[in-house]
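Below sits a lone chain in structure tokens, taken as the form predicted on its own.
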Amino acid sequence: MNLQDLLDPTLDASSKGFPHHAPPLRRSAIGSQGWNVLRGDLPLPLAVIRRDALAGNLQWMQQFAAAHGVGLAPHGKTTMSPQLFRRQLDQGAWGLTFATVVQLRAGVAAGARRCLVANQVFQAIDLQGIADLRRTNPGLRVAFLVDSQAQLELIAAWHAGHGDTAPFDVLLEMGVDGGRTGCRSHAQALALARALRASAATRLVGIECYEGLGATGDSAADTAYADALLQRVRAIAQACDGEQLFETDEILLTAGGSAIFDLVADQLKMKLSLPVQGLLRSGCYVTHDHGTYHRFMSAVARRMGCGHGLHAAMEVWTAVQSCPEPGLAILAVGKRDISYDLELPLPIAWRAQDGTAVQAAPPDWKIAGLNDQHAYLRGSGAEHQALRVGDLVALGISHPCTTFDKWRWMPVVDDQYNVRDAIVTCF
């Protein structure tokens, strides 16, 4: 696939949410097709992003990363968008992040240049991937994560059979008890951290870590949860300084899930014999949500003393099918659509059939179940009770995350839900 297939491909009606009639399109040609989400111009359900929310989001969170001195590596498993990989690029991310080497390798095709691997990568094809992407792309630099001597002597046994590849980037990773992965101990990480220098498959370039799964949105367990983790990748960090185990130009220390990032932005800058780039990793803000990063964001707000700039640009668009009881609508929308791993969607808005204006959904509708295609969307009020056959609804996500996954393309719509542009996903 070329560039231009990556970023610019064809789109036709066997995606969902493509007009049936709709002929083949570029993607770059949907925005001046005249469609209107409201109007009926696309099949329902459909998720769509709204353009200026998602600006502004984009620009605060760049914005933010360079007030507290630090660079910003999106992960970019959050959208598997090239168009949105590029715009974060164009708004001067450092880098990209991602989980897997195939999500790497999308990143690199839609043009980044420096990235993590937020993962812990071992397995032969795997390796043999990233170094075929160094040999490819003149200057590509890549840093996955090791936590731990199993790892590093697949690595290595891999490495030792392919003597013309150069040593991989490496990151050590400390983790917290109970948690995912990482290193439990400073004298665990320091060890492997010597055994890392002392490998000719590896360079030490940098320590990492990973705070959000410890997120639970009450400011004071949170500021001495992420303090109390950071202390250790600094203490980790002085330690392999000291002993002269990295092997790079610049130290890179990154931290910095989509919850507690501001929390910890400001200690990943230290002064060690090298120069220190301090990465944060945040992704879901690029759509944000209305739900859980809605709830963590009110937090982040309270702690800078200011109002935030991030804002809610995803909802999934539907239509109420049947109302076969009071009380009870059920909408064409369901588990293959939309978010439901954190919590079930959120009702935001509605619209009737006659084409009235679209209104806030009442705070006593709840979407109370989900199936692969039925949404059970229950309410006591006047409002709810009104709900006719045909009527639309919009709904809004808790982690974005898994609501991209669930679509080939997502239009990105104005203000009056007109379509002015598209992006896709290569999940």
Second form
2 protein chains.
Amino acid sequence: MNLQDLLDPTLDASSKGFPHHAPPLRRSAIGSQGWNVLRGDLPLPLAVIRRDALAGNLQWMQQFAAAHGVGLAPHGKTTMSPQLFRRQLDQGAWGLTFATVVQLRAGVAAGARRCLVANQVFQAIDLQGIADLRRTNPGLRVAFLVDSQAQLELIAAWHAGHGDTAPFDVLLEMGVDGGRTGCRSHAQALALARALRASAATRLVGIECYEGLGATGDSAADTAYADALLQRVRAIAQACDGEQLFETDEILLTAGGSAIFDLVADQLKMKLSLPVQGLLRSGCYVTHDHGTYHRFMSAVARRMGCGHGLHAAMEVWTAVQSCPEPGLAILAVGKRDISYDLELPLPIAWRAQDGTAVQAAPPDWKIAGLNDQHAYLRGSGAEHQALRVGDLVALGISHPCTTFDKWRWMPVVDDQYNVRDAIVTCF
Amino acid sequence: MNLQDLLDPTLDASSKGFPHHAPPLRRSAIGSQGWNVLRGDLPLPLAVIRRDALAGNLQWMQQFAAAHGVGLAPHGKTTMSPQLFRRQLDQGAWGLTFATVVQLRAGVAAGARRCLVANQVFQAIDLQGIADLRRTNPGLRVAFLVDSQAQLELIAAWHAGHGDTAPFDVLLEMGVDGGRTGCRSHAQALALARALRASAATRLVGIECYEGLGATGDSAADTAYADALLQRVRAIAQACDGEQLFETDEILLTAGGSAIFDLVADQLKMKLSLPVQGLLRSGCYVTHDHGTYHRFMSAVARRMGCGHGLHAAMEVWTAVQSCPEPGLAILAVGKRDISYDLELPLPIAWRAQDGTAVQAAPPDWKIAGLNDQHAYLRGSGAEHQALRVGDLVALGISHPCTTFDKWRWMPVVDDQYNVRDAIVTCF
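In place of the form predicted on its own, the structure of the form predicted in complex with a further copy of the same chain is requested.
Below is the entire complex, every chain and molecule, led by the chain shown above.
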């Protein structure tokens, strides 16, 4: 994959949302076509990213990390967009995080030189993939998670057959009872760290946890949860340091989704015998959302006491295609186009086809259901009664990841919905 | 989009599931690489299509339609795969169905010459898109749905400004109270049909309904539901014919998802003053599934009294990445990879890494949850206790549409999981 094709690929009308009649265009040429979403220049449904909110989010999160003395290694799985990876790195991100070696490859191609794979790697093809990436990208650092002796044995077995491969940098993952991956106890983690130190296949470079699965939105509960988990992370870091199990110049301590990252950031700093680099891995902050993360960030803002600077940057615009019964409008958008995993889409705005200004969606509007290609917009008020076939409706999302992965490209729009730029995704 | 790029595009390691180290390959070259899924030649997770089940499904559904004297216009939205579109057309499909003009464009590029857009079309850019497709593909037939005067007015307004455009072929959609789109009453439908006849912008060529949303799996209820709906479809067809509202050589009567299509097929035939072409639009039959459609088809088989010939052709293979607690194995597969909209994935098979044969998944195995990139496999029996990091697990799906749209390509495998062919998707 060459860099121009990755950062500036040619898009055409085979991609959803691209104007049927437009010629193939380099991504970088899209912003100068003079397209406007509200004027009907692009087929609907259409996921758009609001330019100013995006820029603000990129900046705010980086500033948050800097203010707390930790680095930011944004999780690339959210967007899988090489253009957004570059924006994050240009903004000052320490590096990028990924969930798989396929994703890692895209990030390295986009220019990342410090990468975390916040997941267990153990398959031969993936270990080979990391070894190949390191060989072809001198100076590339990749660290992935280990949480079991069984996983280490698979890594060691592969490495034994590939003697010329440098050891893999790994992070010891701490988990919680009833949770997902990760060592459940200090003793188990310490035994594994010793085995990682003893193995010729691995170099222990840090400790990792993911606190986001335990987030509830209740600050007292979330604080207690994060404190307990990070206390365990710090204790195992201390123990590993005491036994000189780290094989690195710089110990990585990393946590952090996009829900309660403020509760872990300060705990990623500690004094050990080597420099410690704290790393947050938030991903969803890039576009933020109108649902789950909006609510989590309200709690973050209350805890910070000074608000926060994230704004929902992603909207999916579509049109009313039928008003078959009072109180029901059918929208031309469905499961193929928008997140539905945490909650259904949220009506946020609408615009009558007579060209009047965009209005906020009334509070009685609800998406009551979603089929593959249709949404059921229910409402009881006068605005809903006034809806006509052809009127435009904008839906907000809950959970950016599962809207990003439904689009191969998205326009970046200004406040008047002029298309100013575009990003592509590589899921 | 030229046909070679559509049917035989070049794939590379930027696409999930493609071997990291393999050079870019034409799709048609993938089947001769000697790759085997169980041997670890491709990174996991990986959605695969079983070759023989796919071939059998394509054949069985076409035979079903032929045996019932109706045509098959498979819904392309399920797969959005040009290779599968070609297989369906080669198998004898009358044409193809789509949900949007973007999808239609892909189908026409793949060779479809008779197309239904089983959805309301009304936006200027989409009407222009259909007009352009007809102009550049002489002989192409496209019919889309109309269910309201408001929609007709939008079409007529566009057409009035594009006087050289032939009228649009449209199907009158019949709906049900409490349902989705479609006319709710005979009187409303007949008034709309008269307006379509009177308009210079449209030619009424048939009647459409979609019975699938009402399917429950209970044969008595489903039969009553389908009978009532199709009776209304036939009544409006009769009335339109009586008033000579159809402007066509052949009246299209179309219904049919993949759940209770056997209850509508025979009712799509009737004697009118013009020849009648009945059309089923099933889409999910292509790969069938292990969940929702498996259950619906069990009822179809009971009604037919002779079984059915559909077999689940889609599987998502992955590996155990962690066994952190008794009874819990974490799999490297998540919302990015597999359907979760109708129900969670269904464990169907597994294979220990010692290379023993693939075993059926024990009945105590359940996917208890799904994150973006992880699945929680819970179980209580000896096989679950025996699971080790690196063991392979195959998940079945419920609802093919929402797994297809998570992959840009999929290998087609034989019974030994040798990769014999590949398809691409264009969502």
